[in-house]
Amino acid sequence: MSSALQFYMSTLLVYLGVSLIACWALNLQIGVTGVLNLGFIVFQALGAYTAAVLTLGPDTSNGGFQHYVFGAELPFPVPLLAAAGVGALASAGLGSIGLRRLRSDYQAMVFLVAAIIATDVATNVTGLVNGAAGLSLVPQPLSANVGLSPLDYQWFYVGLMAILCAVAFLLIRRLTLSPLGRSLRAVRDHEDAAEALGYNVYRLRLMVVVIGGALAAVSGAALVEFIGSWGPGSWFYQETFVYLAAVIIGGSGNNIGVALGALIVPVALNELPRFIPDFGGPGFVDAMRWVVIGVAILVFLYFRPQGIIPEKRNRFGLAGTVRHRWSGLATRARVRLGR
């Protein structure tokens, strides 16, 4: 195998770690809980920022040209950690006032407006993550430690990818499979009557919203200690429906139809043509790749809106425990009657 080619590759794997852990993270919003949180996006660009300014150290240090809020030059994990801190506490903030006797469909306009501001606030706000131009030389966790070459860093970067995967994926498994995730799968369902059996509705919202916030916040700090570099640019709002699109595609509801969607949609169908050289003019395959994303979104909503592996449904089989119980009450009687 060639150079470059497993250059792509690793890299691709890169993205696609980066993919699962977002794509969970919404999945347990909107697949799990019902929350449409269509500004999911930002919490993301906000890890990435805050690992960013943890590890390039303070703006002063790096010859004036990069200007941002606070700066240091802590040892991975700690930026990851971080950013999963700042996600949450972000995210707690946003949804305190979003989730708050509001309908879900204007829960997710307050989402979405709210990506809108932020995006609009650091493309024009120069001292704040430098504007437009974002951050650029963001050093790489461990590279000075490992001492191996810029490919052989690319599969070491793929083997952390893979143990933040495991992690993230046992967490939200854990969650999904207990008895929390059938409480929030009621509210999803049918939040008058979760709240008839008294659960918290606002409570159980929150909860996830400040899960999948930092879960988001890791993803995008993770993929900012990989690149180098941070930009508005690339975080804009309608990033979310990329992740959204592979959580319809791949199964609503279902963590491993999720991993099948991020590996159709944010990579194959958004990080692949990215290698693929522009033809049909200038911007013509950045375009299409768009518009395959929403064709995609309307031919499963309309066809297929479980999902390629739609949602395990548990059936408890109530008629035979009852069936089951009387059978054994009878065979108990014959037993003591002497029959």
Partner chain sequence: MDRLVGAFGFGLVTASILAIAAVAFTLQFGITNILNLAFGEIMTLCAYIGYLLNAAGASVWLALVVGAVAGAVFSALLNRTIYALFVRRGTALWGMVIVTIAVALIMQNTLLGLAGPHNFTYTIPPATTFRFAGLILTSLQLEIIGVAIVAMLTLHMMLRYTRLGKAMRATASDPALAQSCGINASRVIDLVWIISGALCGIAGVTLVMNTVSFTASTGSDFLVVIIAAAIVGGVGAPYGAMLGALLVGVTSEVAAVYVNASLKNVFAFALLLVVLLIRPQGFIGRARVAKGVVT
The other form holds:
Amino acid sequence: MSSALQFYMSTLLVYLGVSLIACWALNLQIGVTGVLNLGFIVFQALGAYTAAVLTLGPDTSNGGFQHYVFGAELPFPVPLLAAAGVGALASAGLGSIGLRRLRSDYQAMVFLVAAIIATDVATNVTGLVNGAAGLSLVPQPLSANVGLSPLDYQWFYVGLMAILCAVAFLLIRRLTLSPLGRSLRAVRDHEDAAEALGYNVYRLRLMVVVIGGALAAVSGAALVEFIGSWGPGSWFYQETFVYLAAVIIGGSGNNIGVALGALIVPVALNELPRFIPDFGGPGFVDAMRWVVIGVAILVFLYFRPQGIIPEKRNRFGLAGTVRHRWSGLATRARVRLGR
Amino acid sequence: MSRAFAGIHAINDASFRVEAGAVTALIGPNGAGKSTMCSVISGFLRPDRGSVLYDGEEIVGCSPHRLAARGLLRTFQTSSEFPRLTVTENLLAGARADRGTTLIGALLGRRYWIAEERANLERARVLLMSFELLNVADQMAGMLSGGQKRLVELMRAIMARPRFLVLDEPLAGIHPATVESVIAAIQRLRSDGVTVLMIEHNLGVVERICDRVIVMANGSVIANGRMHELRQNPEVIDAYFGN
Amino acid sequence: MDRLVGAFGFGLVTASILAIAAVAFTLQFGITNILNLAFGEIMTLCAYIGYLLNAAGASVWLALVVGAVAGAVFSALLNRTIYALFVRRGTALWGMVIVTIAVALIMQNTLLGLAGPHNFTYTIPPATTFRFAGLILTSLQLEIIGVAIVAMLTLHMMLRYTRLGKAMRATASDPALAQSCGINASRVIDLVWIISGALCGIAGVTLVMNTVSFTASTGSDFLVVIIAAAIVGGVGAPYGAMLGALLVGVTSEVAAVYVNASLKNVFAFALLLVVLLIRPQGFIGRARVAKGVVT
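Same protein, different state: after the form predicted alone, show the form predicted in complex with the partner chain.
Complete assembly follows, chain above in first position.
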């Protein structure tokens, strides 16, 4: 592979990693628990800003050309972890108000409005995260320590991303496979019945909003540490719908399906315009990309609402034809509990 | 003396007491306020005034999930299975799983909660067998017939080990051949010491399995007693049996 | 003091436009249970149709009428074709929100792609300025307030005194029951979309009459404030939406003068959060239970 191609491929892989974490997190909220978090992108943005200001150092550095709060220069994993913390706290704050005694579609509205307002704040309060210009020149983590060539560093970062993805996947997998995951799906399927069985629906929803918020923040932090800049243009509220489309198309409720969705929508569909000649007026191709996303959502919701890879059915084999492998009876087929 | 009882002053000053350990029927014409009463007792609706006592404690204002944790379970009038969960999963969702349903427990992994899950699964198997539904154990609950969904909901409530179970028309839509298994289940619950309050229209069934009957009409309790006593009550005959 | 009164005046104009939009939005939601997030895009579409007429030499008032008609026709068609299609397919409340989002994305970006990322400007003859009691308003602004008052009064009369109004309220509380009482629910629903669509069109054109220029995303930007007003007033409650519009409109314009004009939506949101904390069902709304969608 030529080094230009290697650069391109490794960058794509990092984007894929970011999308994977984000889509799994959104799937936990939307696909598994039924919390329609239309403000998801805010938590990714918050993570990115947190990581950026904690990596950049005080805002007098770089000649003081950008203004932001809490500037610090912390060693690598710290900004990432701090981003997760901030993402969790912020989503707990918004969730504790927005999820309260409201119908699920009202909740969606509150999150959506919050997302649009957050962009307003970040753009117009200039001292916060440098306003509309956004933050730039965020140094890449460990780049000074590992002493790699730029190309090798790209692959090094792909490795870091792979580790993050693996951790996120295992975390979400454990959650969704457990009895807790079953409770979450029960809340999704019938909120009142779940409440009547003793599940604190509000707390369960808040829990996935917080976990998803923390993961979204991690994905944002990982992205900004790689690309080095972040501004209001990177997280327009409609970006949530890209991830939403990925979840719906891939197969909501199924982590593998969602991973496929992450490959199709945020990565492939975003990259495709690079390879087709620019036509129409300025911004035409970009506008059409959104139209395609909208049409894809409609087509899938109509013809295949379960997505490309639907949620798996958990067979326990109580009937006897398929015995569960630990049901205490003879095992004829190996079926695992949960997914 | 009574361990579990509920007294209520709601709707139109309706007031009654449910005896602990007995099966009580709540009957009355459509629109009498029976389902509303169920929702008030189980915490889904807040009465404008009045009180509901459970175990001698005021429970108005308590959220439904708290009441469920204290053993007060209910079923719904319309089918309310978890459609995208299998029948077995529906039942497991009803069972208490103190280890596996906490965040820490879930993250600790299968080894931490598997014993509890196995025990619940065995209970689910026994229950499914008694309702002859083992053959659909692995089907999505949303794909079942209306009557089967009602059974799933009943079994799910039983899995939660209720002390006081409120059933909103448990026999509606149930296949006649299966009615007996529901009756047997309710009788089994009573012999286990569970207090049952059920809304039911089939008076034959009420007479067979209910110890006491409460008659409601227009939001008020108009009679309360044993079935054969009520058959003599002119007010009840007028409001219910008459037409 | 003068500044406060002046801001209050602007607030009244914003509140008037907002009231038209919020009432329509809440009416759609309250009666059909569809949370139509494409509402802002229909506003933009009507404003754009108004712009085409205006640019061809028609007065803004003609643009307003045509905008209203376009809004009514388009909304009713959207419901009858796309939304009804999904409802028949069994898409639930929650899925319908996603459907409306997709429609919004398609509409906004189609307009953006076809018309380009420009600022479109209405040609409006210079207005005379009126001053009274410290308020400074142009004749155009007064006319916008007038349009809103007429629209609200008409809607009030209709909801209160006509058979259609009663049928609408009955359908909102229980579509099946309304149907069994001899109300033709699907006709009522069509009329709801026509009426709310017309209000949506009026809101779109008056919004641009007030701000003069707009882009492809003007409507969806305004949707934030509409949602805030609707939730503050109590979703599904038309009178609540009017009250919510007044509160949100005045708060945001006063904040625009005293704090920062670009942050006025933030104050609308802050008001929304406060209301959600104190009274989650909004000022006038009752706690509603989830029901099926009706088309």
